[in-house]
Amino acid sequence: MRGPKPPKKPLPLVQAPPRGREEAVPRLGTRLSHNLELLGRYLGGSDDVVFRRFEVAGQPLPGAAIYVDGLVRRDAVDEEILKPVMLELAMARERNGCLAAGEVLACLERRAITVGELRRTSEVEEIVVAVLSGDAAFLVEGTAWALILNTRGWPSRAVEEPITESLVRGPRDGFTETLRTNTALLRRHLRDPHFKIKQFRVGRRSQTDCALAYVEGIVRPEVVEEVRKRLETIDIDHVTETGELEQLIEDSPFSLFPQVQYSERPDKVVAGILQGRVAILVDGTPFVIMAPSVFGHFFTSPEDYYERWLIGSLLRFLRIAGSYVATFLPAIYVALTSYHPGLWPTPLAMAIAATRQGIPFPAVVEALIMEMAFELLREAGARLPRPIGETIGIVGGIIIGDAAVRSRLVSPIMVVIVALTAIASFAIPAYNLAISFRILRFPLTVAAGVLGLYGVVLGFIIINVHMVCLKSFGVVYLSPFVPYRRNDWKDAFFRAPIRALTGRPVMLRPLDRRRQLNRKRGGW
């Protein structure tokens, strides 16, 4: 049976009352018809919302089940709710006669309904949000309570290997768009009883399910409280992705550098939680954000720890070196070519001068044109379907580069510089940090074209001053370099052997600083 038609002036969506004004929370009454009419004001008028009315078997009492078709497991509604209600109460009447309304609800709750998770409530707002989240509500005549039954079972994507964070060696499971699946993946990797998951909702209209994940006894309670406080202050209609939460809770929203790290790999998130950080999960997205996050976190990869320390150190050093190449190489080339050609070796300077014969643009304009063309190609390749995008990126780059060189618009050495810059930017594992370096490349190139190497050095100083002033939930962004923390340098530019990583990062100030025993101290 479908729900009653909504009134001419429907009630507003269920949401928190405005600040400074308290409103009475609507509650259920004892008459089933009144309760269905009250719930119909919020849920009626939608064809996917089902109001299933029936007679409780063996009892002269009408009942009703409310759920959203498509968000529930139909077999759970039929086999674990409706069928047990019909059979169990009929047998209860044969044993004890007719039951009162309160006894009927208690019998359903304790003996009849076999759903694993259920709770009682009388608040209309809680019932509406639960039904719209995929639960089923069960009501009986003569009682002011409703049973909320966990019947969520919407279609979801299977656990697959992450696309944005592929590894040669490591686990192949990745987060999905279902919150409960993601929390289960974290539980599978971390079976510590102190591992806590606290669920909450964000969005006045979307009522998006979110969760905080952390380990008590490792993370500082001040960090958890600060994250919770910032999330509670969010007043927005709808939250779709963790990127929206990231922008709403970060310390410096106008900075180019990301202050919150995200990942779709459970092993990477678990490693961050065990360092003393807090993970934030949002239903509907496979990306999980972690805070606090410092600059060095964006250069780490789980593969650094799965390989021996020499290999992991080399890979990390290549990423850090690639970030400098991706940011400063075009600017340094422009500065040396325009203002300081004497710094080039003589054969190289003569070769560069020969390739620039007949080029109508100065080096700075040439660099900006090529960088902009490459960024357009990269963006077009990312937005097109994958087979077409890969073709556009490769073929387009070759054709445009060759045509630009043949037409004498750019020099061949500039094509090489832009290609090296692009390859270096691909080595950065964090996509959001790579975008920051791509943006910084343009003002640095302009500064090099105006002031030469002095402009490059000045830009480098400004970037470092800005990064020193940044904080992520109370942690200095450039830790452990500023302030200097000697113990944390073992896992910074290079990775020390796994046996030497006995403590957690001091910069996060975890409550439990020991992650493994030291052999030299008689631990093994």
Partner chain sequence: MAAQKITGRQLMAVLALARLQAAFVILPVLTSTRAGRDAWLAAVISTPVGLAFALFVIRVAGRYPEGTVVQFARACLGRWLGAAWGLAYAGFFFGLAAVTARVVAESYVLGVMPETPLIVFIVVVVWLGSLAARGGVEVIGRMSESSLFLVLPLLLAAIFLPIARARWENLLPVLEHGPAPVLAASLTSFALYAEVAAAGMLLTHLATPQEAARYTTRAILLSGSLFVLVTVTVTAILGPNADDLVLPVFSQARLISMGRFLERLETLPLAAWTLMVWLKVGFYLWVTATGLAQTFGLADYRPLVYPLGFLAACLAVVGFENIFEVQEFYRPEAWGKYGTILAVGLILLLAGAGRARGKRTRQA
Second form
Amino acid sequence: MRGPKPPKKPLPLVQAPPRGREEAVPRLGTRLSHNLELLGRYLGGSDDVVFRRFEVAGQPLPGAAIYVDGLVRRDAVDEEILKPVMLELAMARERNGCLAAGEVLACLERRAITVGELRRTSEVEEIVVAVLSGDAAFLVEGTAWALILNTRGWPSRAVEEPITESLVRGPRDGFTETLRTNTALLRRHLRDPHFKIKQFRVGRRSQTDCALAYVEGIVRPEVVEEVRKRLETIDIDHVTETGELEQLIEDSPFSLFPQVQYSERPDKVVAGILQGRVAILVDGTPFVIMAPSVFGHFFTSPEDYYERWLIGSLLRFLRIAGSYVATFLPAIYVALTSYHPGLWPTPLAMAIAATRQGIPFPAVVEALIMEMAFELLREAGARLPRPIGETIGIVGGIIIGDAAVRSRLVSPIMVVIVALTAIASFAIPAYNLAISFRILRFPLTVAAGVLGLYGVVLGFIIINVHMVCLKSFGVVYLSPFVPYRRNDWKDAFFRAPIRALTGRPVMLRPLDRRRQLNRKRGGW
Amino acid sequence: MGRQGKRVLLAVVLAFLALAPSACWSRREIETLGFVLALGVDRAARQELVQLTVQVAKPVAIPSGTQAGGGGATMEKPFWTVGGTGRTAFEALRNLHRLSPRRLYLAHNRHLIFGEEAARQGVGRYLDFFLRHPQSRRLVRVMVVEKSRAADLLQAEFELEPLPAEGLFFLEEGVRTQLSTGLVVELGDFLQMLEDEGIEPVAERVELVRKLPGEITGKLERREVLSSPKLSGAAAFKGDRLVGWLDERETRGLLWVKGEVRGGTVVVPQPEVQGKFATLEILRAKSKVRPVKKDGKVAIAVKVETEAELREAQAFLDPVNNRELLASIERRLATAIRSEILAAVRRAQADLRSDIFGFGATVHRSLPHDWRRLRDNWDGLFPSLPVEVEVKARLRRSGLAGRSIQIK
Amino acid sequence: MAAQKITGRQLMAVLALARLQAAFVILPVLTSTRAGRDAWLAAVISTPVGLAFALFVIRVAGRYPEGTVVQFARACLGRWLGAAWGLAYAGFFFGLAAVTARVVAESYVLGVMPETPLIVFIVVVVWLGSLAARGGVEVIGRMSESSLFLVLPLLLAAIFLPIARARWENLLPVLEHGPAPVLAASLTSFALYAEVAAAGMLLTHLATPQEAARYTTRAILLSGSLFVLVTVTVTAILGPNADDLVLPVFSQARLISMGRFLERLETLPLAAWTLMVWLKVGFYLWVTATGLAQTFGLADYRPLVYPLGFLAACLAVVGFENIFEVQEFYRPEAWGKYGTILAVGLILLLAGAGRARGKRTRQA
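Please move on to the form predicted in complex with the partner chain, as the form predicted alone is already shown.
After this comes the whole thing, all chains and molecules, with the earlier chain placed first.
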């Protein structure tokens, strides 16, 4: 009776049905017309829901298939369900004789329907959700069971190279909007039987499919439990993006810093899972989030590992330096020009003094104006179609910048500073962290304009206090620097050679600590 | 944790709200400052006053790369020299604000220049200000202008450098590494020499070289450089008073003893030929000064070791095949160095009567018990202090050519 | 509150930074005044003595693992004497927090921003310190640990970048005036080690109490060796007469000059130093608030932090008329004597009382 897969039990995470429906757990009866009426109460009235009635071949037995047009593979419904059920069962009957009503369903399931994944249920809610998810429901007169047939198939994007995280070297596949494709992409990287994908639904109305992915035996069960617990508390009608989910489950919603890492690269997510983290996938978005995430995770790129270690280390160092530049450069420029001109080398001090001659604004105002202008340009360009966006870049960056310098509104050095800051902020691989840094430089610039370097140091202290307070799912955000874990330094500021990375990060406290068990030492 | 985040956010906002309106006490935009690049101290015509002269940069007039490519250098001088008087150095500096629309800013000052007259009367009274002022640094170079006033030096210019103060700085570097005939003395060193027992201070010695009228330089529309600084020799002090000068030879003698010769040339008569000279470049040198006790009397033993390279030989020379010749040149080099040292010692002992070498300090360090006895009478003892000099010179290589030109 | 835990390394960082802060401004001055060019010897001597005292503090505090030294004092000295002990202990660190805030403010006004009113620096640093103190010992511990990565390189840069100007012969002759001035100076520098008594509040928060002695030793050795290093270089670079400088390390950093473009970097050690001062103020405010709360049996120390911070800022502003009084405070006759007597005396008293109590409980 059972297929190779046990029938999927509804996860505890399934949302309660929408309120206002009277029945507690409505179930199917044995009469088809009653059942159709029951389902029609949920699904009727929508023109994209198809109720296809038919008679099972060779039997005087009416049946019905229910599916949402556009969410199913049309040929699957036609060729794998309707055709065998209506035509081929006749041949079977000639051999076996007439079937009792109760046996028809079993017989169809075994002999006629050629859809791979199917399950039985009698719960109306489940049927409704399944149909709305793209499955076809198959009902026959005389039985209180319905077959749920996986015929899902809808127009979707192919697996393409991820736009936000393109690499020079590395796999080119990226997640798509379809959950199943995404889990398949993960599974293709990781054939470990311990790699588990647990599905659940979020969204009272949207009933969005989500999945937890992790490797049993590596990840701490407490972490999975914590993630699950937080997900269970979500009560919202609709979730489209992992970004929303992230904000609902992160530790400090008021923090400026992202506490959950996202990616649209399967290789990156698999690497995260193998570190002992949990990935959360949401149907309808190519972005997968990973928790717990620490500060250092946002500076890594898969390329760090694909290139040799020295290159990877240098790139990582460059990104960290870039983050400092993006955050502190305008503030330090302001502090030095307005408060400590002695710190500039003499020729540079002369050059800055010369270029600032006749500029109407103090350095701090000048910096704020220019940084604001840059943010404006970036925002204007980001939403526009590419050709127009480029025009904005040219008009804003080159024409306005040049004119502003010529008309002595801003000094050319300020333009250099702003450009450097912008470039540095784009060197950070995580877009969400880069935004945090870009925001931070505004208060820091103001602090520098008020108290000089003292202000910058105080700003640094405030940021630091905040960061040491942060935690992501029980892991201190600044690990492995604070608390210091020497083992994890191998893969923090720099990346040690792969051969030296024998263990998983200790800060995530994985159950299985070793990555390389019996590595042979020495060369060959 | 959420509360923590909110609190920090609130704290930041409050901090800026509280500070912003009242802030900016110490703010001074860079373009509103007058960068003092060199500072001169003279005695004013009225004897009890200090005359302070500063050289202030005019950043806009400094020729930059883009301008130079265009229509030639500007006629404008990139600096402004202005002077004023006061009873103290600081008062004089503040009085300059009557004339300067820009706030004078000392952090980029590189030179502290004393006129000869001021130096002879004692520089101690002026120095305190440079120690106390937060913008002033111990890296400032201390120099004395010979036969002239500091104000005149601050008007002098270089042909090659738009800013005289910068030019002076490069001149010092050049003299230090190419010649070792002039001193480079920083204020910190000068103060240590002034305060420590058994050593007397020395300072840089600058002269003014006036151009002959009619000497044409460069483009005609350009300003004419009338006088240029020349760095050579040293100014010797006793206490805080200038007592005399060391010429270039004696200065290098002093540097040999201090072990501070970084480079420079020594010309020695070439062996086996008459009237022809070989020129050697000093590569490195070190010295060891030790007090020795002979029959209860203290003497000083100076040991100098140096390495040199042959740079020029006027007559034929083949050091590869003639080792004896090589040894002979080395001996002559050692003799030349020794005579430089002895000249310096003689000058310090006989004329200046000032322990600029710090022989007393070495006695203090090595023989603290004897020093306690000698200290009070050191000024009387120093002129007759026996100084033994031993020089070891090595000729290491001879440039790209092995032997010199052989004329047929 | 008691659930907050710090690691051994964090304990080390907290203690080392609190010590370094004082060592880098004040200490070279006061040892130089007494011992001249032999100041570094005083530093060398005081380190093992300080280490012994620190280990003694750890040992005494370790005898009462279920609480802090203040609770220990209440337990073994009785109600009134215990309260007096707690008040003295809290007051000691309260005063130090105020003086520290004053010193950093003075240095900023002296060194880089003379026009800005002193009170601005004091208020900001005390307020930020209160923020850390309210965050609790975890925040202080983690901040110290992360600051170590920044502070140590900056301080080492301040020490070693001007090293080319060092004249090592400035250190000679050794012990010209005999050992007496050196010993007197080492007593003074020991006064700053007496602050290690603050460790008594930290032990109960340590995740691994058995490591306390090891990490305290490391903290003392780290700060002690840096302190010796800085005394040696200050004497070698600035000369034996460096005692007339108000901020010797600052002056030393002003001598940095690398290839004409890295010059005048004195603000870098000042930045590192600000970090240390802030941590120290936060730490000592936390010690004061926790100590007071435990003395009076309050459940939570946090409501005390801001009022104490306000008082500390007031004390820092009005406590000293001018910088000469601040310097006077740190002289051997003043702080060197009374600070040491107070800290050592308090701990000795506690040790004695603890031993008596131990005997009593054993008899019972």
